[in-house]
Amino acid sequence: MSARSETESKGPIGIFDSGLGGLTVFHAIRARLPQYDYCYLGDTARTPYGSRSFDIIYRYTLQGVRALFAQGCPLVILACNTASAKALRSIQQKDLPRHFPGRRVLGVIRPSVELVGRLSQSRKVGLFATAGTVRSESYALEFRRLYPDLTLHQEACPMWVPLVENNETGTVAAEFLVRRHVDALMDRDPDIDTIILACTHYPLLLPLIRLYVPGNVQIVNQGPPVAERLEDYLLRHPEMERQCLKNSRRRFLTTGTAEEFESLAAAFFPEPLNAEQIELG
């Protein structure tokens, strides 16, 4: 292979989310692995995914993954719990072998479960998530597979995402809704010692969550474990790592308007950014 064709075969690491919340995961990944190029795609025109059917979520996620592959990404991270819960396995088992045998897609569920399994001493774990993620039972299945001795208590928080997206995290309504769900979870089992924030929007509510969660309870934000797992994956798969460009560049794509994406992204990503609008289909 010539030097020119080898360069052309490389591309950025792709990060897909149903909207803006995945920027919290992207920020953690970029902080840990700043040398790589990244291409973030947020399907903001069709967000949220949480209330949609399995078939629609799978179709939308596959469209997003295909778009990132078309941008040259050899590897895509689904920085979305709903997409990871309802589409990842189908894409990995059906679509990649058939259409993209050299590409890889990873999710956010397994890294979070692995970390919590190491952290919990009481073996009683809580989870805050969207209703769709809870209904999928993806976390419960992963815990049963990896840590069958651990008991998982799930709490669906359907209003937390709208609070974040409408910039209402500092309101009385936010305080009421966070406290209600924290109390409901802890009332289920006071021995819970670790909680997963299983939605990429929820880190923006972390100050409120910490206010009402008992001080001895550890709270797991998904960004750091996903970044750590990605670093480990690239170390264990040098053939994939060699396909990832390392110029510290970043691109932001959205299916909504670029102006709206740039305006709302400030709450999730601590750096100014320029977005480009694309269509999925």
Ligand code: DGL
The other form holds:
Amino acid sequence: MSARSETESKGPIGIFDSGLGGLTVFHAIRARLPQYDYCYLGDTARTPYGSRSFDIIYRYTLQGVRALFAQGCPLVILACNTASAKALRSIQQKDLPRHFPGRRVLGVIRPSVELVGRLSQSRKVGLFATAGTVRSESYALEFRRLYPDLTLHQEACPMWVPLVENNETGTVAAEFLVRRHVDALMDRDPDIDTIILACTHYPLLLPLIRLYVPGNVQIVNQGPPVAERLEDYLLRHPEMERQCLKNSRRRFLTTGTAEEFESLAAAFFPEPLNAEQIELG
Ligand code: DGL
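Cool, the form predicted alone is there; where's the form predicted together with ligand DGL?
Complete assembly follows, chain above in first position.
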């Protein structure tokens, strides 16, 4: 397909995640921009991505993005922090220009960094994320580029995703593991005044995190800033906006079984939904 005919087709906005957690971001996007059609793809068969290598995350994410392009999506949001951290730049710089010149892929890191940079007074910021996101240094790089005056302290929380996925957020184990990482982060710099929840699953731990984080510290949930930046992007790029269908429809695709996706989605997305299984490769 030529670049020209590609830019003329219309389709839903794609949302890609390693699994179900991206539904927290999708929920905020749909609340802010309900008029658009969306196609959500969760790679639930291969989740979690958080501890995987750069090469694997890049390969899986590219497969997901290609599948969403095949569904007609002109624009794909990587709701997953790990994918945004480890695959977005390569896809934007290498794969899109070469194979999909008319399509766009956006991530969750920049909108979160922009908001936190505006909010923090002390210029000391904390971040909770998967080990993969922390190791990638993507947030640190983005902060250095946009707000070099700001100091970022990162805390990898490898057990938080399994806690959420196993519905263990109300347990003593969850209290222990949340408190341990909150204390470790705040011990590093008690002047931290803003913390980013840089993982799709962490909003589900927010009540616990709030319990242990000092009351004066602001906690940033990524859904709303990502939705706000998407709205702004569509306003600034009418050529992309024109290609997004507006019938308020939504589809959910999963690489795992549809039944599992539908039953587990309830924790992340407060509406009943139907999922369809697809294969990536
Ligand atoms: N979606 C991932 C993220 O936001 C968390 C789950 C995973 O490790 O795949 O980093």
